[in-house]
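As a starting point, one isolated chain is supplied in structure tokens, in the form predicted alone.
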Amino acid sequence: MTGATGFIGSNLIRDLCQTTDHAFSIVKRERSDTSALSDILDKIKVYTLDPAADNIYEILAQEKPDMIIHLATLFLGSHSRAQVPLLVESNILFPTKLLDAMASSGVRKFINTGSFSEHWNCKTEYDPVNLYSSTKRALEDILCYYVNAHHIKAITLKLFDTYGPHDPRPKIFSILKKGLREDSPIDLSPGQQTIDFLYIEDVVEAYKKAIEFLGKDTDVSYETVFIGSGQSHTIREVVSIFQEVAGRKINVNWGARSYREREIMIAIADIRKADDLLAWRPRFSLKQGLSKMMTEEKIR
């Protein structure tokens, strides 16, 4: 696995060691924090990447696992001139190396994680939200040719937006908490664009089914399904439900901040390829992951 250390990969590799026998290794980075992995480090191997991450090379020769799940991405709302090779070089060259490994140790399961920002405005159609969104695509195309040319077996899983208990991103409700805890008011756009919120252990579950999928013996070469809830909440009803299930109120200043340039106004996920295909559905509704973040950290 790759993105192990972050918030999604944690949870998910936490929960495959507590309810498989498989055995796990994870690459990283020289300076990732391992810290969210503590209580299970002893349960896994653990490889460093050199700075080129050319030993991914060497790392999978040796290993040869049977599949591959790929979490690790640099994610930028926005770009300065400076961050475009560090986009390029987290979001493309490292996972080419990565595919380009598997093909040359004949790994060929795949698991790639992509970005509903890739469909601006849940376009059917490619148009990308931001710089980070054509990175994502664009391994997507090189995916491609790994599965033709070398035989690989892949599935990409387009998240929605995710949360979960101690989640460290700077997102929505890392600002919602902040705002109970510091009883202090906080600054928000307008609201009126809508968000779908996926709940961590519903997450986890859908890599947990797309690791069955590939498992199977089916014709089946190269998917892409999108991951969400299905439901769609403006910012207003977000704050709202948060309210609700922590019993108090929030200072919102609405439309202090302005919404962003190509703001996504409209974000709902349509998971019936999800459930054709993976047999998952989302168990938790936005109130009922909340209830569950919020008993799990103590804030009411």
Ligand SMILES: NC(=O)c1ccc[n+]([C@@H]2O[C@H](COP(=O)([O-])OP(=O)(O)OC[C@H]3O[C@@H](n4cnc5c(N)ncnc54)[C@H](OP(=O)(O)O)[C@@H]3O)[C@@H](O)[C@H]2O)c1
Contents of the next structure:
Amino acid sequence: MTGATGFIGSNLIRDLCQTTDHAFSIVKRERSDTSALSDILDKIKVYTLDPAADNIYEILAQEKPDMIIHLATLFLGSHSRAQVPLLVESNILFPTKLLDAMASSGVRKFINTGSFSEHWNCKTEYDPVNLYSSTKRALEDILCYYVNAHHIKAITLKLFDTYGPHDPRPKIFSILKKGLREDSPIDLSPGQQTIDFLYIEDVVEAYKKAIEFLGKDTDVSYETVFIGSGQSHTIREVVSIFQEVAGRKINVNWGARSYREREIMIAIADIRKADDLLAWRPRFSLKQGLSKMMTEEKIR
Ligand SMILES: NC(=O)c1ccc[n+]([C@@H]2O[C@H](COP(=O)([O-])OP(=O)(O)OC[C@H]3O[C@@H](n4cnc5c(N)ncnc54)[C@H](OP(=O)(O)O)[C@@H]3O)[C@@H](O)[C@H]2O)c1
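Starting from the form predicted alone, produce the coordinates for the form predicted together with the ligand.
In what comes next, the whole complex appears, and the chain from above leads the way.
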């Protein structure tokens, strides 16, 4: 697995170690903080990438995994000049080397992670919201070469927004939690944009279904599916559900922040294909997910 030190990766590999008897290995960077994995480090093999990640060829030749779950990414909502090479390195160069190493060491199954933001406002056609989204799409195009030319069997899970307990990422719920903790006003956008939030346990389940899918002997070589809750809420509704579950009010300055350029105003996942192909359906509504998160984090 790549990206195992990240939010989704650490939840996924922990669940897989606890619920399956597969053997797992991860690749991490020299400076990666593995504290999110401290309770399972004795159950997994850990490989450290050299800076240029060229040792990925040796790692795969030695480990010969049956399947690779690719979650590593650099997510940036907007980018500076200096960040362009970082986005390309993390989201295109590293995973391309990974695919190339798979091709040369006979590793044939790949679960890729894409993003709903490749389709601004849920358009059917490709319309990337930002440079990050287009790097995710670029990797999918490169993946198609390895699927067609090197018979790699792959699936891309295009995730919508995710959340869950102990999420270190600077997302809306960390802002709302701060508002609760500090009883201080928080500045938000006007809040009419809709968002599809998927609880982490449903995300983990989607990856487990994808592992099953690639494990089956079918002649499918490549598929992509959207993974989200299929439910959409405006940010205003999200805040009121959050307050209802917390049992406390948050002081919000609506409109103190203006909408971003290319703000995603519509996000709702079409999960029919995920159901047909993977027999996957989300189990937790936003209210249920938030109450699980707040209970786990002792917020209420
Ligand atoms: N909102 C969402 O959650 C959402 C929505 C759509 C798609 N996704 C996709 O879901 C996946 C997981 O997202 P996440 O939010 O869990 O990520 P995250 O918490 O930001 O973690 C990113 C992971 O990628 C690793 N990484 C970054 N650059 C790397 C590189 N050059 N070489 C090796 N490893 C590298 C990081 O390692 P370090 O520990 O070394 O930094 C970390 O393990 C990503 O592919 C993301 O695009 C997420």
